[in-house]
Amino acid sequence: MAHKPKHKNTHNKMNILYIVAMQAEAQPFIDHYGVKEVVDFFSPLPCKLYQTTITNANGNSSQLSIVLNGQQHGSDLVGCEAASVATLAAIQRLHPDIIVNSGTCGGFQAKGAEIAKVYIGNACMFHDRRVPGDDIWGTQALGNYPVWKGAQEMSESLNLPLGKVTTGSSLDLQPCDLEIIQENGGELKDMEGAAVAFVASLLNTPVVFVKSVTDLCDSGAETFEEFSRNLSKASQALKETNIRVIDYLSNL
């Protein structure tokens, strides 16, 4: 039985929040979608809403909104705080079902990882905190907070594979970072998904990562180089993907 999230709005259409980073990430989708923007929703904050109602071949209709963090000096906003006032913001005003957060990573090809490929989050935490003292200064510094439970039902019914995200707030990757996405079973390094996670376990929203490789983390290349080749083609999986994810949620 598929594992539901709880329905807050009415004539059961499924209410679907994408948390995503970079435009560059979401435009591949949005463009798919015909999403307009909903200018100034967010205002003053920079945070940018595309929405929509969508309706699969079996009837189904769902609200899709597309929240990205948005831009500050000329740029992307991109990591951990960006991410969090994004996410409080849009389940504050938007009252969504579950959450998706959407984007690009590093992989290992040790664990199987190939630029483009696209996995779903079953387990998240922070790689970069680290906090001495006691298990529960630990504990807390880690995170590892709560996906949602239908995360591997949904990645065998989409044939996508799993994976635990860890994140941090640098592109790159020290050896303490390293060691601790090694010590924890660590598969994919984000910038943003533990921060999404976060902030859906105080608000009591479920939550589910989409992840699409840019850069392999033990490849030896210099990793913004390789973020950057790749981008777009990671972007262009994501879509792929999401669009099935999109088509599988509005059937649960």
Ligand code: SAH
Contents of the next structure:
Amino acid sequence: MAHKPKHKNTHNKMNILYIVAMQAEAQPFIDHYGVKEVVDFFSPLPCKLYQTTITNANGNSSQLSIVLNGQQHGSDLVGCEAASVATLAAIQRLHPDIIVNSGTCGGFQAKGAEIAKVYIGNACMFHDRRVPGDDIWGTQALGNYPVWKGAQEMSESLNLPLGKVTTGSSLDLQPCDLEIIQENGGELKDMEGAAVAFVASLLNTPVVFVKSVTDLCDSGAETFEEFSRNLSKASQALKETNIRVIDYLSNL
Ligand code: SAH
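Form predicted alone done; form predicted in complex with the ligand now:
Everything in the complex follows now, all chains and molecules, and the chain you saw is the first one.
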């Protein structure tokens, strides 16, 4: 297999780490696998760990760890800061072979997006970091961190569309952000992807994205209303795709 991530553990078992922001996004596939929470694993950090071993139809087993950013003040911690903390803590404690950052995103009708369409993200960038300076500062602001080299091969094998994740700290879309998204080919607007990839790049861990569309940034609808209306449908679609992704990764 061309882009098999290097196993860090001694037994030949793929160690797959999911980083997910919201409980509602992860719950359908937590339920599907019957994954149990490892209570207080990251204490005192708010991140939550669910872990199990999966054996697929070919008899290949993987360790599956699903890490949620956790909660503060009664709501799920979305956004870059919480995703960075969760990713750093999870890599250091779990030593994954590969990270999958999975969740929902905004899409663009003009680029073929539809509600609950699920993409493999094979590139990422930030769209709300405006840092004046030369090209070096501009490059750092944009991010453009490396994504797992096997992303395209996986998308072809599973017949899933590819897209570039574009990350910022807000759910709404401001005209100055849209300009950066359009200039740089961003397609899947989220609040965590590039932050997860940033931490993964520091610790040399391959990362790939699985993102399901909850809202269309160019539909004219109010984003939060559209997001809330479609969250459950998009999360079901995410589960179906993640089952196939986990099966694919387990066979590498
Ligand atoms: N207040 C909301 C919070 C959701 S924030 C709630 O009660 O559910 C949106 C989450 O979904 C983030 O984790 C983000 O990654 C993703 N997301 C979905 N659509 C998005 C969009 N259009 N722009 C940015 N992030 C989006």
